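The chain below stands alone, shown as structure tokens; this is the form predicted alone.
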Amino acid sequence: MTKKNRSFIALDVLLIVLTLLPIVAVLILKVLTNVPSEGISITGARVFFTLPLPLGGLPITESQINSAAVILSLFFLCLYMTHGIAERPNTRRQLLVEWVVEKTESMVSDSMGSFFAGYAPFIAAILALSALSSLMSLFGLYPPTSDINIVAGWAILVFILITYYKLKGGLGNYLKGFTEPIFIMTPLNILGEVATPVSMAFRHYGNVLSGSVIAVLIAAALQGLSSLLLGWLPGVFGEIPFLQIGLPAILSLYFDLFSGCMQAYIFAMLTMLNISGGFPEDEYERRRQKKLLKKQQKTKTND
């Protein structure tokens, strides 16, 4: 083995070991704060420590630990699956990372047009990102998604975005938009403009949430079930739960893994069709042929 396949060697094992290190140190950050409880137990993210601040205290939860920790483990997994990348695919990772790119980009190109072919690397960011929050779970840490705060602050985002965008056909004509069908309609569509990014937070949160409040609250009644069945087992058996075992690893397939991607998906379609569906591009394709022909003109008269 030469030289150079050596340190590629040792960077890659580096690359892993960053990339788990975070999950690692939220588990281990767990296991040292976790207070135990008895019976059921279905709480909010707990919050570490405040900083003070002049207009308040700022509260570090375990929900934005988390967060942060899925970040990091998703900047050193990126860096690891691109390590090595060549102008002619000569690794399964890079394939692998080729294919995901391109469903993206396929994906953006027939939900947004080719206007929004550039939103390609932040849809797939935002997947990634809630996908991985809800499958934090699974490690038996507090997904990020269950806290409406880390979801309505993606929401927030969104919201500017489309804002945005919607400018682009001009101050007049996004105002002009609050009046239509007609002038009556302009408290709904307010109140419309404004549920948006509540209900992309809500449905987001609610559907993670609840997926873990079910299967907390199934768990408990297996346990309960177990104990009155088969209680009268001799010796340490009647203590067992035999009815946990099994059911509980099936439905946390569906509540964390099913569910989280499904839910990291629809986030991410509703991202694209706000953005996309707000823009009016024939107002802005105007506005800017007005632009550059008074340009032109004003180049011709200087000349």
Given for the second form:
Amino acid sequence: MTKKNRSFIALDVLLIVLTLLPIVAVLILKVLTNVPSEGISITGARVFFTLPLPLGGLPITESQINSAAVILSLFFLCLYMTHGIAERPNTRRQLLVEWVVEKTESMVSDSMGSFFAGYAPFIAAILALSALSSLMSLFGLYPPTSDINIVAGWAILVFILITYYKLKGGLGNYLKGFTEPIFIMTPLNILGEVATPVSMAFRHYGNVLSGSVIAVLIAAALQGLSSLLLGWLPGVFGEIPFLQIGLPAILSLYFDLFSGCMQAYIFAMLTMLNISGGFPEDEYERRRQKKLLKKQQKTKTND
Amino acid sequence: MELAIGIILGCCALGAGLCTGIGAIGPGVGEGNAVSKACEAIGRQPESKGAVTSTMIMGCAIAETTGIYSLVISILLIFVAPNILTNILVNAISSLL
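Instead of the form predicted alone shown above, give the structure for the form predicted together with its partner chain, please.
First the chain shown before, then all remaining chains and molecules of the complex.
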């Protein structure tokens, strides 16, 4: 073992620890501040404290802290995965990362076209953030995606991108698009424009929230059933919720793992389709040609 | 007073049940249609199974959206609406007295 090798391994371990640290910190925070509740209680994200700002207070909630933890964790995971990459792949993690990058790039260029090939990092970031946020409920934490504010933020970001690429075809064409096919349809078209981010946000949030609500209801029902079956036993034995062991995990397999990953995929897919679908490629190309022609004429006259 | 609160709670529960119950019909029929057509397509062209399956799952998830909306509304009706409505009622009655 050379000295360089040892420092390499030390950095690796440090990065793994830093990857796991945010999740563990959030878990500890949850355990420390958890208020035991009687019976079924379904509440929104807990508010830790409120930042006093000129325009009303800004509440710092559990979902914000959890999503910040996910972002930090992903950041250190990326650092760990790309640590010590070489031109010729010699580690397993580099091969894995290259596979992921190639898959994302091919997915993005397949569904968005070659013009948007540079969008692969953005799409991958949305996918990873959404999937990991939903998977947080596996640890018993509050998944940030079951708070509509977080998902609505992403949807607004996507909406801004959609509008930006629609405006690339010219403001006049963008405004004219609202009166298609006839001008009576204008209110409906405006509604449809606003409905895109709203439906994206509600779809993701509703799926994750319904999963966690059903999990809470099932857990309460199993507790009731097991106390009904074992309630006649004296002392501590009567209070063991034996049906709650393992059974909710089967449901969690669908609602947390499958549904969470599925929704992340769908959110990313819809982002890609909406951004590339709204982009008027012919119009943009025409304008670009015109601009180029004008530039050439200008340089000619200057000469 | 108790009667009024009872009516509020009952109507909230009734509305929640009707909302998800009726709202689940559409996505159910739609997803069934999508899956049956996908099965037909795979039967006709078994080599296109991957593309058909991923498109089908995508379409199913989008067809599910309206069902999810009704589910969100019934969750709100069960867990959020009764408190708000009861508070409004109590405030109105106490302002009358």
